Structure formats: C-alpha cells, structure tokens
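One chain follows as structure tokens, the form predicted on its own.
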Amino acid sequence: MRYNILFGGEAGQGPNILTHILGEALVNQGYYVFYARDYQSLIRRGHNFNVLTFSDKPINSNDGQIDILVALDENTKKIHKKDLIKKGIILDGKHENMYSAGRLFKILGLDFKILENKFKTLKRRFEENMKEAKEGYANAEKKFDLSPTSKNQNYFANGSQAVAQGAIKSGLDFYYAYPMTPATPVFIELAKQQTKNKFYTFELENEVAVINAAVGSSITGAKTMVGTSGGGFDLMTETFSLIGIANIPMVIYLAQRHGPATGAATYTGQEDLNTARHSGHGEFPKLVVAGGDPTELEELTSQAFYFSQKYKIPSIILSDKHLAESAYTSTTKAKITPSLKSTKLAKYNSKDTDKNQSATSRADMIKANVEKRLQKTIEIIKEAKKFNMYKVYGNKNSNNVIVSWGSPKGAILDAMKGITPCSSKMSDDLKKSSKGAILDATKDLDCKFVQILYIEPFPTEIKKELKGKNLILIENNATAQLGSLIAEKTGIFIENKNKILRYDGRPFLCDELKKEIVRRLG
C-alpha cells in the first residue's frame, strides 16, 4: 500500500499547514508518512506544492504518480491533473484550506475528532477552522478505510528539526546565522528552544560578521554552531583558514541549494561537496558529514561536535534543502555521541605561531606547526573509524552496486523495494522492457545501496564494496563530484552510462528513479 497526495495552490492560502495537519494524523494513526515542499521565492501569489506519501510500511520519499489531487486553485489543477492515476480524486472549488481538509478527511475514512483535535493544538481559529472543516467532511464521501494501524511509537520530523535537537543536546552556547534558505528553518527552531535550553541565537548583519562572531565565541570556550547556505558559505572561508590555523572547536550547518550566485534559492541540489572539501586556504584538517535522513543528521550533527572540540578542528555538516524542509517518519531514535568542551580564553593568532603564541617567521617552528596539523589529520582517521562512515543496504552479495550520499538515500531506499503503486503505470512501463525478473516493480531490486556519510576523512574502506562490481552513482548535480572523489580516494572509476545525475533543482522520485535503475542493470 502507497498512496501519493498532492496540495497545491498559491503562496499564503495554506497547502504547508494541510499537509502538516494530514501527516500528523496519519502518523498518530500508525502509518508511515514522508512529505515534500516544492514552492517558489514568492510571499504571494505564485505556485506552491506539497507531494505526502503514506504507507502501511517505511517510505522515505514520493512518486511522479498522484492518487488525490487537492487544487486550492486551478492552476494547480492545470498543472498537476496530468500526473493523476486513472481512478483518482479531484477535490477543488472555491474554499478555504480547512474545509478541503475536512472533506480529505472524510474521503480517507479519518474520523473527524483527530482533525478537532488538531485544531486544538493549532491554537489559532478554532471556530472559523471547526466551521470550515466540518461542512467539508459532511460534503464528502468515504473512499477508503484508514483505520488505526499498529501503535507504532515513530516520530515525525524534518531535517532542520534533527540539526536543532542534535545541537541542543550536544551543548549548544551560541548560534550566529544570517537568514537564507535553506538553513533559516534551524535558526527558527533554535530561537524558539533557546530560553528552555538556556543557549543563544543571533541574528548579525551578514555572513561575514556570523563567522566571526562564532570565533569571538568559541574562543572563550563556548560550544559554537553557525549556520548557511552556499553564498553565505563562500563568504565564511577566508575565517575558516583562521580557525585551522589557531586550533578553535567549530560547527558549520551547510544547506545546499541550487546554485551558483542566487541559483534557484527554494529549490534543492547537492552541488556544494567540493565547496565543503575544499573550504579555506593552506593545508588543515576539517570533518565533512551527510546525513540521510532526520536521524542521522541528529547523530552527525552531535559528532560533529565531538570532533570539533576534541582536536579543535571545523566541522561541516552538509544537508540540503529536500532534506532540510521534508518531513519523515523516524522509526528510532538519535544515537546522541556527548562532548567534552576543550577551549579555554587564551591568545590566539592567525599566523604561525611559536610555543608562546607569538608570530614567528622561523622555519623549523613553520615545519613543526604543518606536521602538527597532519598528525591531528590521521588522529581523526583513527577516531572518525570508530563511526559509521558508511552504511550498506539491500543484498549485501549482490554485484550491483548503488553508491550516493544525502537525501537521494530516500528514493534510492525506497525504488530498491518490491512495491505496487496505487497506480500500475509503473509496473506496466517496467514489464515492457523486461527481460528478467529484475525489472518487475513488485520484487526487490537484486541490488546493495553503499551510503556514504564521512566525506572527509572519508572511509577508503569501502572500495572492498566497489571493487569489481557494477556500479550505479546517484546524486543531484550535474558533475558527480561524489564520483571524483571516490576515484580520487580509491582508484575506482564509474562509467557516465552508469551515473544517475538529476540537477533540475528537484528531488528524485522513488517510480522515476527505479524506472532509471533498472535501465541500467538491465
């Protein structure tokens, strides 16, 4: 059972908050539920869309195929009626997003007190939302039985969520940002936990000021974080050659987003893991990490901190904006790694340095200091080991190797499934270019997917995962730069007919991308 919803309508008539409403209650029901935020740079007007996916079973992304179609205007139905299955549902007409909510509701088999209930904790419009909601619900009709599951005790959150409460429970004294999408939604959920948890958030002039306001902070022996997107990224890297130099603990929180300059700003890549790599000048150690998913972005966001603090060191968290703004179901919880704050106020300086902190030109203190750095670099190798630097799923024997990193795990985890769509489109694209049973949609792909998570230092160790298989490289660029450094770090090269590369600003869908893996391993 999989069953895809669609919102859509202008900016500011209310699809975020219908969605929302729907996902919670279908979590609280027992289901499984992932959904997407498509929107444009717009307050008004304009064209806004979320995808919600539920099942009966994990998911973690959307199809291209839409069961329910709820247009709060029509241009969404202009748009989207397109991607409708055969037998699906319209619900349209000149209201309020409540009373779509209400007739959804109904249709879905919902019973009408979870909705009340949700009102509730809305806490805003109760009256006008209960008036809405129920001429909706007593204007439709019951298609569908959802009643409760299991009572499964999940959790429900998005990326920029799990980076906040990884951050709270690692320590967190400060945060510096300067607003920019994808990576103002962490600012929003710290400001809003900062007087509970007793930490601070700033808001400065401009990225430049942000990075260096972290330093003034992180120097007095603060736990530090700031937090970006590309641009304001760029702009940090002069200070990040200064925090290498003089051994200062940093937090970086990096969404991405489509690029480069302004790009596409509300709309999603993973273009910038060469930026991280590569960020500031001279030769210093730093950690870059991806999560996958709202939990590992937790767990990596709190060895994030492990790391910086313990060898004084920037740590990068990398993310993007699918992954920053889509909403899970979690079915466990974050593995929270604690940190020691390691920073005292003392003298520190941006050049080479002798043993009392004092600039030096001299040579042999210049030689010593380089060496200092590379034996803190294979320290961090030896520690970042005892983590999980990579993960593996699927059929662990197979020779068909996927291989990404980020948000693409969702998709990739999901299209790998044996699953029946509510729409048999795609079985029935699938079967015409059978040749074996590889390619039918309702069995598991024979296929292992290698996550990575460490991109550096990164874990050489899983060449004895790629060596000699055929491989599949999926990411949301346009120049496979996961690609390159994996050759880079093992020597192993993957043929452009076998790299899966989407770089329109969108996310993978789970349909789509099987349709796309099969292909290849056919």
Contents of the next structure:
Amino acid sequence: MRYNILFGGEAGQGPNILTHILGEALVNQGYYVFYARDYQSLIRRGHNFNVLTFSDKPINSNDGQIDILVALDENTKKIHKKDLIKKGIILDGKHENMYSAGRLFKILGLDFKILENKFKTLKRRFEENMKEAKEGYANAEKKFDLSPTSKNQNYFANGSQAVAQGAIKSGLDFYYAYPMTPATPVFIELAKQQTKNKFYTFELENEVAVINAAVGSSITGAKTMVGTSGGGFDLMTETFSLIGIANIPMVIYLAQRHGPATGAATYTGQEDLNTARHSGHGEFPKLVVAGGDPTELEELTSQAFYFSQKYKIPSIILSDKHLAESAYTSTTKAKITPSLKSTKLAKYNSKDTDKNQSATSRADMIKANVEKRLQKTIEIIKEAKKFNMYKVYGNKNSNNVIVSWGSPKGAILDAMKGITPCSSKMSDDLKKSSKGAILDATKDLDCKFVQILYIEPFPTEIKKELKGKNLILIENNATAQLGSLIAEKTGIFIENKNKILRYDGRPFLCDELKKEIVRRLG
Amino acid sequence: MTNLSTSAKITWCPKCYNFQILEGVKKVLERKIKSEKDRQKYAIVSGIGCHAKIFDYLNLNGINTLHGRVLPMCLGMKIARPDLTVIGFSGDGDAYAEGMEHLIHTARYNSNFKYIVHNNQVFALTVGQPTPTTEIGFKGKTIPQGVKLPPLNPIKLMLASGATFVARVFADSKQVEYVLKQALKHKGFAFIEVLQPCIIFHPDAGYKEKTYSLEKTKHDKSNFRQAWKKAEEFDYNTIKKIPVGIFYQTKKPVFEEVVK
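Taking the form predicted on its own as the starting point, write out the structure of the form predicted in complex with the partner chain.
Whole complex next, starting from this chain.
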C-alpha cells in the first residue's frame, strides 16, 4: 500500500498546514508518511504544492503519480490533473482550508476526533475550523479505512528539525546566521527553543560577520555553529582558512539549493559537494558529512560537534532543500555522540606562529605547523572509522550496486522495494524499461545500495563494495560530483550511461527513479 | 602593575608611529592589569597590516584575525563573554575598505568593546597603495596618475551610524593613553581613530602642528550638531586645522545586554 496526495494552491492559501495536519494524524495512527514541499520564491499568489505519500510500511519519498488531488485553486487542477491516476479523486471547489481537511479525513476513514484535538492545540480559530471541517466531513464519502495499525512510536520531523535537535543535544551555545533558503528553517527552529535551552541565536549583517562572530565566540570556549546555503557559504569560506590555521572548533550547516548564483532559490540540488570539500584556501583538515534522512542528520550533527571540538577543525554538515524541508517518519531514535568543550581563551592567530604564539615566517616553523595539520588529518581519518562512514542496503551479494549520498536515499530505498499491489500498467512499464528482461515488479530489485555519509575523510574501503560490480550512480546534480570523488579516492570509474543525474531543481521521485534503475540493472 | 611586553621581536620601522600607539595602550592596560587573573579578563583583536603586529607585542589573549574582520570577531567574543574587556585594533584598510560593512553595523549594535583604528591613510605593508582615506593627488606605483576621488571622513560616518563614542587623536602616546582611558570608562562601542603618519609611504604632512584639542575648547561632546560641525573641520584631504579628542559621547542600550 502506497498512496500519494497532492495539496496545491496559491501561496498563503495554506496547503502546508493542511498537509502537516494530515501527516501527523496518519503517523499517530501508525502509518508511515513522507511529504515534500514545492514552493516558489514569492509570498502570495503563484503555485505551491506539497505531495504527501503514506503507507503501512516505511517510506521516504514521493511518486510522480497522484491518487488524491486536493486543489485549493483552479490552477492546481490544470497543472496536476495529468499526474492523477485513472480512478483518482479530485477535491476541489472554493472552500476554506479546513473544509478540505474534514473531507480528507472522511475519505481516508480517519476519526474526526483526531482533527478536533488538533484544532484544540492550534489555539486560534477553533470554532471556525470546527465548523468548516464538520461541513467537509459531512460532504464526503469514505473510500479508505485507515484505522490505527500498530502502536508504533514513530517520529515525524523534517531535516531542519533534526539538525537543530542534534545541535541542542550536542550542547550548542551560539548559533549565528543570515537568512537564506533553505538553511533558515534550522535558524527558526533554534530561535524558537533558545531561551528554554540556554543557548542563543543571532542574525548579523551578513555571512562574513556571521562566521567571524562565531569564531570570536568559539575561541572563548563556546560551542558555536553557523548555518547557510551556497552563496552565504562562499562568503564564509575565507574564515574557514583562519579556523584551519588557528585550530578553532566550528560547525557549519550547509543546506544546498539549486545554483549557480541565485539559480532557483527554493528548489533543491546536490551541487555543492566539491564546494564543501574544497572550501577555504590553503591546506588544512576539515570534516564534511552528509545525511540522507533526519535521523542521520541528527546523528551527524552531533558527530560534527564531536570532531570539531576534539580536533579543533571546521565540520561541515551537508543537507539540501529536499531533506531540509521534507517531513519524514523516523522509526529509530538518533544516537548522539557527546562532545567535550576543548577550547579556552588564549592567543589565536591567522598567521603561522612560533612556540610563543607570535607570527613567524621561519621555514622550520612553517614546516612544523603544516606537519601538525597533516598529523591531525591522519588522526581524523583513523577516528572516523569508528562511525558509519557509509551504509549498505539491499541484497549484499548483488552484482548491481547503486551509489549515492544525501537526500536521494529516500527515493532509492523506496525504488528498490517491490510494488504491492502492482497494476499491470506499472508491471508493463517496468518490463519495458528493463529491455524485455523478465522482472517481477512485486519483488525487490536485485541490487545493493551503498550510501556515503562521510565525504571528508572519505571511506576508501567502499572499494571492496564497488569493485567489479555493475555500478549505478544517483545524484541530484549534473556533473556527478560524488562519482568524481569515488574515482579520485578509489580509482573506480562509473560509466556515464549508468549515471542517473537529476538537475532540474526537483528531487527524485520513487516511481520514475525505479524505471531509471531497472533500465540499468545488469 | 604587570608587564605586558612579549619576547616577540618588534618589526615596525624604526621611529614608526605605531610605537606611540603601543606605548599609550600599554600604559593604560598595565595600570589596570595587576594580576594573572586580571590579564585573563582582557582580550585583543587585530586585523592585517602594520598595525596588526601589535597583537604580538602585547601579552594578552585574543586573535590576530583576517583583514577587515576585527569587528565581528570582537562582537562574537563579547556575546560569549560579556565580562571580557575587548579592544580591537585595525588599520584604515581593515576598517574603511575590507571591513566597512562591519563598521557601520557595529556602530549601530553598540556592543561594549573598544576599537582603535591606526589610520596612516595608505596601505603600507603592501608598499604604498591608496586607501579610502588617502588624499587627492597621492601617487603610487599602482596609481601613477594620482588619486582622483575625495577621501572618506570616518568621524562623520561614525556619527551618522549611531556610534556612542567617537574620538580621534594623533599618534602620540599621551593622546592615545588619554582617549583609551576615557573609552574604557564608556559603556558601549568606542570608536577611536589615531592619525598615524607612515614614515615611509605617507609621511606626516604637518598634521601634528595643525591639531588642537577639543578638550581645551568649549566643545560639548554630548551635542551631536557640534560634533558634526567639528567633524567637518578636517576632510582628510586638505589640512587646515585638525580637531582631536572626543567628538561625541552618548548613552544607548548595549548589544549584549539587550539581545539575549
């Protein structure tokens, strides 16, 4: 069982609250929910939509095909009707938002009480919401029976909330940022929780001030973090070099979006892997990690704090708009790596220094300083092996190996799974994709998936997972940046025809990706 | 009284006016710092350029940071440790070129730290290029035709940006000592510009003789209009008379006290 509901309307019409209320209700009923947001860079009008996918089994992505279309405006119907399945349901007409919520609850066979309780927690507009929802509930027919399935204690969170949680649990003292999509949700989440948790968030005049003020705080011993996206990250990189030479702990959250430059500011991409790896001039150690779901992001955030404190280096956490702003159902609690504060106020310097911490240009001192940094890199590589630098899923002995990093994880895991029940059209489509090879669409795909979590240092031991296999690379960029990194670190090259690259600002969709993978299975 | 000297070899040119600034700062701080515990309550930040070497010559914690980034670095330290006395040092390149955006906002934030700008009106360590406060007609290897644009007036800029303590002195240890003492008593951001001729690339064109002390006139430093008028007396281009001392001082909420 796997269904997709699309909520669309103008900005300000409220598809977000509607999506979230339904998502929460389904998670509380024991279902697995994933929803992604597609919104434009505008405040009112335009066309925004969310796709909510739910199932009785774990899922982490949307499909291109829609089962229920909730159209808050006419435009939504025009744009998305083509994606509706034959027997799909359209909920349209000029109604208040919560009218649609009532209708949906009835159609899905959800108890109205859940909605009523939700309205109570919203505090405002209770009477109006109830009236609208009751009307909607009365004017719909029950088509599904989503009664509670199990007593699963699942967590419903997006990637931004996970990063914020990871930072708080790591003992964050200060978070500095300048507003930038899609990094701002972490800022909002932290700002909301600051006083009760005794840390503080600050917005300064630009990203240059942000990273430098963060360094100022960090050298007094505070656990400090900054957050930004591509353009802001570029502005900060000068100071990463300073952090590198002066041995200062710093955690940097980089939420990627489609570029270059302003590109499409509210759309996704994985285009900054190289930017993160190569950020800052000169040679110095750093950590770059990338999570594929909220649980991983929370864990990696705590690891970023751990490495930055222990080795006094910049730690970069990579996410992207899709992961930052999509809500996932997590089944496991994140494992936090605790970190001790390591810095105290002393003399720090952007220059090479001698034993007295005074600037020097002596060749022997420069050489010694460089070698200290090289030694640190070696120690970081050694210690990183204690963590999940990569993960393996699926048939471990398969000849087909998918490699990826970050947010495509959700769609890949879902695409690898068999489809039940499977329509004959879907089965035919897949057979066509697989060039006539016999494929039972209800069975899991015969493949292994290697997900890279540590970009820097890199788990070179993945060589044993990849060598001699039919490799398929999946990335949300045009130049296969992970593919190049794998070649650099392992000497293994992935054939161009086996690179599934999406670079239109949109995330991978499970059903479409499945066809692309099947086409490349050996 | 603690000795704040270090073992670092001083590499300023002999007779550089930076020695005057170092001496003035040292006199004030050595009188205030009586123990190691006191010393831990102070921090300094410097940028890039000749001025920045002062970091090595003062036995105080802090950071010799990147070009132009002295101010946010001071701010971050004050946010994390409001109990620290933080003094930032910059050159005119740091303060008025590379780090200009920070200067305006720092004046507005009014964080309780002190800022000394060593203004020699030239990029000296890179051997003689014009800065935003270099006068019209200045010639150098990168500008053989001479500077054509009028210089910036940092005193007016600071007044317009809302700074709560705006001062300028000549690079004479006694003047530096006097103004820093006053600045340390001030609760909020203190901007101190030191007119510091570069003996190699921008020698003193008679500044010292043209200066007069605001403290010896009837100047009311709480009066913004008077401060503005005094600021206009010297445009950093033509030397007539140069007022030195505290132009303006007022009270405003302090950043680290109001934002948390």
